[in-house]
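Listed next as structure tokens is one chain, alone, in the form predicted alone.
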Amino acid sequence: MISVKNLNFSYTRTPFIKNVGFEVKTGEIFGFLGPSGAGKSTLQKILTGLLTGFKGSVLVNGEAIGQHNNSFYENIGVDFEFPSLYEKLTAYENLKFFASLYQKHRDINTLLSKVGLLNDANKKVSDFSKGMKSRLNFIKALLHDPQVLFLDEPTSGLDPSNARVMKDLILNEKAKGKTIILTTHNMYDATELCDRVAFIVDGNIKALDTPRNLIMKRGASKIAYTYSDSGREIKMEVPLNKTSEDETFLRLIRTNCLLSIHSGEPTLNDIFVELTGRQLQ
């Protein structure tokens, strides 16, 4: 669905976006993972048409991007960090505006609904919450039913349950079989949602796999594990793969003496900082 290669890109004389090469397959959530100004909404700009001046090839939907008309716009939705709403109208007329810009479109009541805003729908957007607005901005980018969706921190000032929300629509779209560019900064949405995800540090990729992978190429699983001692809680870890030949761990286990016990495994931020010297979050 995606190909990108050789892509090079300035702002200034000095590079930015630096020898960038990719693909995504169709029906894949594609995260990009990276902190503020690494070059991920560069990247989704680039993707979307809306930065020119590249070098490099760029495919998206079969179409070069810099040589696409205005129908390519009809198979593609993006959901911006900011919302890009008309504060005057309200959350009905926005979708009913933005709806008459394409030749299809899904019904807006069902929208609605489906981020609990169908009761808001005759409010105008200049009284909705950030939340509210965010999640009016999310299906605007559905409204056109496009195969490929990129998505700009789509759950960013989200409580919990909108969150979840949200993150059970883009895996639905994802069961329709929809391509899903994600860019976040958030290692757990990303560890959730994402098939593969790209790590970019400095408008460079540093790393490229499935969440999975990246972990477990980077440390192995651990048990901890608690009992007492004398009247003391001791802590203990051992290897997930060196449980065998812990004493003290299955001994614990025959007298049924544990306190506690976990497993752990890095996070996807841990492995980052490993990879790049720097923090997501």
Contents of the next structure:
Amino acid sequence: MISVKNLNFSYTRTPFIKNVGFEVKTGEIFGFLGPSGAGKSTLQKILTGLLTGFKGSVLVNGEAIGQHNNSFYENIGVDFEFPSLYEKLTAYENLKFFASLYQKHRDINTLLSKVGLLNDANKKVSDFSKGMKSRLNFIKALLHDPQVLFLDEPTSGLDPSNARVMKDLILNEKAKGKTIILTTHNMYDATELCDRVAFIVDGNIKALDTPRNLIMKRGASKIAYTYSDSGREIKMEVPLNKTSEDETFLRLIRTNCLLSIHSGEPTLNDIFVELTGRQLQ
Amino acid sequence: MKVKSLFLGDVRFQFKYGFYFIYLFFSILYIGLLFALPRMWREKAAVIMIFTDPSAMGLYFMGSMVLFEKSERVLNSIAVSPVKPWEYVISKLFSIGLISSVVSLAIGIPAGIVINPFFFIFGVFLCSCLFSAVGLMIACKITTLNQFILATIPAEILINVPALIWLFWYKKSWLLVHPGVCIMTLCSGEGAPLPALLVLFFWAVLFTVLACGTVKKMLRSVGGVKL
Ligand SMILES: Nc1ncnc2c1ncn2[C@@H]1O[C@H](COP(=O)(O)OP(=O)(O)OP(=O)(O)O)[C@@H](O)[C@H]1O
Ligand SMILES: [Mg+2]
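Having looked at the form predicted alone, could you now put up the form predicted together with the partner chain?
Full assembly next; the chain just shown is listed first.
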């Protein structure tokens, strides 16, 4: 569905996006994960045809970006990282206007109610809170039922329950066979939603795999336990796949002498730090 | 019909952002002024008012529309929609052209200068489109209102000065190649209207085509790269 080869791009003279290449299959949620300024939004803008002057080949939904014509956008939905709405029009008027630019569109009120905005439909967007604007911006991208969705940090600035609603809507689109590019710096969202993630740092892809493989490839899961030895609390760790070899651990279990026990998987964040030497947030 | 959707969108935009209110305010002010003036000055004054106001307003309204769309990032959304550059341009020009024509009639009829309504309305409409197209081209290239106002000064001088010279002193027919002179001819009912209309049509189409090119470039580079 999306194919990027030898992509190079810069806003200035110094190279920024360097030799990026990846493929996204139909029906996949593909994540761009990386720290601020890594080039996630830049990549997304290239994929949606908003930046000219890149080198390399970019194919989206069978069309080469740069040679695409306007009907290409009938099947592309973009949720920008900032609201892109007429501030003085109401939520409903905004959606109605944008819907009218496409050949087909979904029912506006259904979409509004899905993100809990039906009661605010006739409020001006300038009176919306930040989270309300993000939700409206998000359904604006779904309005024409596009085959490919580009979502730039859709859940940022949302409270947990609204973020949940939005993530369910994203999964719902995937279930309908839509291809989704999801940009985020939230590793939990990436782990939960993405089939595959690309770690992006300084305009490069540093790693690309399923969240599970990325986590598994690195440090195995561990068990951490504590017990008391002549009044002193002792902390121990054992890899999950070596527990049967840990005599102390087995003895403690048999004698009910464990003080505490936790298993810990590395998170995508740990892996990110390990692979790139950079923090996500 | 995308042009129709865009046109309706632009009309709603102009209404909500208070453009119609400004038109109404100026129309009432101008009509009031016209009747305060001595009868012999009334016709010339009305021609100047129509030339500088309803038609030329396009220049400024276009600027503010595009600047609003830029600052609210709506242009990004339009750039990733199936809207074609010419559809964007035509709907904007027509929406402003329509209201300009209505306001010009409101000023022209009481002043008694609408001798031939066909030439009058088409003249104002084309003139408005020409100004709007110029305004659109400038607005595509700049980012702040101050830059816009500075950039419109040369455009204003180029369009206005020859027209005023023609109206007051120098009525030579070769000046008819100038679009401002054409609109003066059409509004005042002096001179031959048909050649004036054709010349004006030529200018309006030329600048509309140029504006389409500018808009195309702008939509392809809202991501932040200057072409
Ligand atoms: N329009 C622009 N002109 C020049 N430089 C830009 C432009 N937009 C972005 N940049 C630069 O490109 C780099 C990457 O920006 P980008 O917006 O792609 O980062 P990001 O990964 O999306 O970050 P964030 O997580 O903060 O959204 C930054 O150094 C930024 O300063
Ligand atoms: Mg970003």
